[in-house]
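The chain below stands alone and is given in structure tokens; this is the form predicted on its own.
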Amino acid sequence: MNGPVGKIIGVGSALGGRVVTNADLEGIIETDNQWIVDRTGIEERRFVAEGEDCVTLAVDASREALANAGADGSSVDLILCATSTAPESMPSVACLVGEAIGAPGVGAMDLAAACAGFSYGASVASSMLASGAANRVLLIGADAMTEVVDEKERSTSVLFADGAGAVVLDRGGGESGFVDHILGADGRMAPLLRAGHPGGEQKLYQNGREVFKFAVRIIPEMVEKLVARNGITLEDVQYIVPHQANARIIQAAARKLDLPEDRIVVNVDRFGNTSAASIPLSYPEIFEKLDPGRYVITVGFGSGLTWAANLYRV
């Protein structure tokens, strides 16, 4: 990209209808809140309650979104939505996100790359929108991870969780916006963490132990890598967002950094893991502090497995 595309002009963000505490789960798994905090930093999560699911979540956080940007369905040029939980193989999330929000004939898909999938679709999406192909793209991270969870599985079930984030990005020009990208999957690690479909046989499995070696190293590569190849100093970064896996690996990772707390968002101790959900779901909290002429990194990583980032202008 010759400069920054895709402006985020609204933000917006939907939780399941059940909060579930970490004393919630200590009659279900063999477990308590201390060993939960311990491992995860994680105190409650969202689930699904009733009626929910998937899409309901990410037509809520959409419908959130264009009402920050001040703007309808019909303003929407491409609807992405990034989730490894679509209630069913076909139609698209998007596709039912579409119709509920108003925006027929829109062209609209999923994009599934796990945990990641939120940090793919950015690029994706400023693609689309760098080559004219579209003027205003509501992108959405959204996952029902209950769906594949074996609750009866202590090393995931107090993990996972449910939620949905929608990002409203306009074309226009100027200063703000999407500047670059980082992209990357490793299908010998697929083992490592996979599922079946939701409401499926095959529940959701992980290797822990290597997951967050992984993690923590592939956090601070990326974000090295974004910040030298484009000419600016970590000072220039006002937020780090990554994907909210676990509180030990974004600690681990902003170590290695050597950044401040309080410029990397963390949000997992609420909202326990969302997958794909997790970054956009942070965007809320920190939009309308953002100062302009500094930089947001977004960093995803996930099944597959996958990784991606994003370096974005304020």
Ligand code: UT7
The other form holds:
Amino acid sequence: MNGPVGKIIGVGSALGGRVVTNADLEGIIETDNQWIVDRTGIEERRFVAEGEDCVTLAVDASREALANAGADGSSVDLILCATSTAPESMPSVACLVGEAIGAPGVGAMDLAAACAGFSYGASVASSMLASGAANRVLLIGADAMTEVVDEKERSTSVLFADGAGAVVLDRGGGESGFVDHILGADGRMAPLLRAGHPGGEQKLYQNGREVFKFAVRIIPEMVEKLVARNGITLEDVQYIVPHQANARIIQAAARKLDLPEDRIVVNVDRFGNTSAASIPLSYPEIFEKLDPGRYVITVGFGSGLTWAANLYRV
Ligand code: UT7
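Compare with the form predicted on its own: the form predicted together with the ligand:
Okay, now the whole complex, with that chain kicking things off.
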């Protein structure tokens, strides 16, 4: 299939039920509101409440996306969930979502590319739609990062949080859909950011400075590549939706691209870093404002290190 594929027909999101402000963290670790705001831009984040986990967040976001699309769970023919914090190694989060939304028998799988997972997933979904293997895909990014972060480790516990975002993608065939993708990974940088399984001993470790430098380099690089090889200009791009790791990373990338700040989406101040959820969590905030014919670029990066970006024509 030529032309755009994977038209977004519905978007949804879910956040952990517990609002945690910087002041709340001051009571748990040696930190202060000013340090967190200055170094990260984060003012509050949402943690899972009792009874919530990556699966419940994924289900809630999916239900909202389906309702927003006016679609039934049974109309979907592939469920893809990008996550690194499934409560169990098996079954996958996607299978449990399928059960909850009334999609028995529908193909479902998880995809692991850490904070770049949603962008990887958009590429996989587009390929499945383009090949005719699927006509409607439910694509989710969901992570309960508090399950793998040591709450006493101040360099990470102030950053990460819990959420999920979902989009319903139709095959398209019109003017709207994904037109290009970039996928990348380099396992030589694996030691910079890694975490064990939820409930396990190995908590998340991050070399913040090195990942910071990598992110500030890779975001503009991917954006420039997508723009150049598709014969458009940055002016044609209505929004850039970067992974929400740190407001300073986003500001530095915007400066490098010479992009006005109102065209680069920021919600890390309210949601913290929700890993695979951070990009799709942004969709409900911009979906109604999108201008047909313009473009959205989504850019993820994370453990692996992995990186990925998508060019979407509205
Ligand atoms: O989603 C995956 C991708 N992840 C990222 O993109 C994260 C990229 N990295 C970052 O966002 C930043 O590197 C951090 C926010 C993690 C850290 O900011 P930084 O400006 O690189 O700070 P730093 O790690 O160099 O630490 C500076 C100081 C240290 O103290 P000393 O050694 O200078 O005395 C830390 O111990 O800040 C201290 N510190 C804190 N102080 C108060 C570290 N965490 C905290 C804290 N509160 N929560």
